[in-house]
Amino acid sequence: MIIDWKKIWQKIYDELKQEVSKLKIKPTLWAILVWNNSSSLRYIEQKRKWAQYVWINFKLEKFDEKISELELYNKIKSFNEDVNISWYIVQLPLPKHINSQKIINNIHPKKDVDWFHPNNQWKLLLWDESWFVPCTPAWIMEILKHENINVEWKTVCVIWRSNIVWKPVISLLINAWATVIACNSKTKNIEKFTTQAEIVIVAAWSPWLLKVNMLKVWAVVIDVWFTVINKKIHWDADTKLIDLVWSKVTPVPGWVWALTVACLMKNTLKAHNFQNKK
């Protein structure tokens, strides 16, 4: 069965835009976009459309993807040191010549709402679900949620290696009592793991790696990214075999990018509303 993600994303936008209706001020997100491939583009385009569409204000810097790391560097500590600016994101992926996590560890914790700053991420591993979670391990957990699948006691198998989604995932999943089996794309024999799990979740950016025989009958499969060759698109599932034993499949493609915008207006929003209690 392929889970209607639209449903899930429809809920967000029109609590979120409920909830943004009753501030006499608004929220604002400010952005940083460096490097104009087509990808950074749209996903930047998709945040100040779904920004704008509830309510929340949304401010873009441009810069050329010669910038060098030193000046992006004092850029985000201008953005630091700005007063008026309360939380803001910096779009990723980065030019290569920029180190990323370098950035990242240099935007101020208090004003990342992406949660990727090492000082926030630890928090995870602390049980510590009070304030923020990343954007792409909250829509899992949002999925699993809609779907009534309690994943206490379950095994769940992920397969990716990232520090912004694998880790935070892996945390969410343990502190939510799932046992969990971390993998990767050079994990040998992984059929061996993805067999003892009633949930898959994939983002290897490697093409069609989960296939039907690697999975148990009526496993949930969650499949969050793609990789482009000879510009097609290839899935790391092969869902539409594995819609066939019946399975709950997320559907592809489409969604990834429309949940993971839905839950940082979440954390705009929130962000918000614990600087005007404060």
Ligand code: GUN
The other form holds:
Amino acid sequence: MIIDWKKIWQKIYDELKQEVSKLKIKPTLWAILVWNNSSSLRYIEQKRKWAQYVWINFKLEKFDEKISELELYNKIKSFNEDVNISWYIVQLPLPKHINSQKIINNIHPKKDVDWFHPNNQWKLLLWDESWFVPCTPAWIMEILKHENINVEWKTVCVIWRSNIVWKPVISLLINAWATVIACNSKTKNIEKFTTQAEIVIVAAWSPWLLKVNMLKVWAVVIDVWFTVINKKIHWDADTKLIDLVWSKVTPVPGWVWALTVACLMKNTLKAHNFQNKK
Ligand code: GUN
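Could I see the form predicted in complex with the named molecule next, after the form predicted on its own?
Now the complete complex, all chains and molecules, led by this one.
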């Protein structure tokens, strides 16, 4: 059975529209785009489209892909110092010659609406979710809540390895009292762990990694990404899962972009409200 993400997505935008419509000064979101790969361009276009839909101003600065790390660092510094820019995002990934973590480390933590800066990630690790939550981990938790899945007492297996999704989602699950098994591409006999979990969250870029026989009955699968081979989409989870009435699985692709963007708009509004309460 496919989890109905559209209901969650619709609710987020209904609430955003209602709240932003009441504001005299509308929020503004700035974005930096360096690498024009098709995925990042699509993401940025979606961010522009849905910001406009909820009357959030969207300002994009595009840079040449050949920009040096130092030049980008200087740009980030100027964004940090610009009093007219309250918060911004740097669209990831960055070209290979730039160290992404170094750039993230230099975004001012108070302007970091993606919540990627180490100081902000620390807050999550120390159980403080009162500020923001990075966008992809935010909707993963939102989906579980929407499906009335309480992670307390449950085992959750999280498969992949990254600073911007995998680690924050592990923090959020731990905060919510889940028992977490963190797997990665070097985990041996991954089925030993997936078969113990009531919930499996996967973004392994490994087609059909998760097979039906690797799951408990009633398992919920949050499939976050996919691979394109010969123009065909391959999920990380075997699509046969959808046909099993006992299993719940998220559909890819499309919805990942949609929900990540929706959560970014939520963070932008929250940041705007924080600033205007000061
Ligand atoms: N690339 C993929 N997901 C994200 C995200 O949530 N934020 C940014 N800045 N880049 C991304």
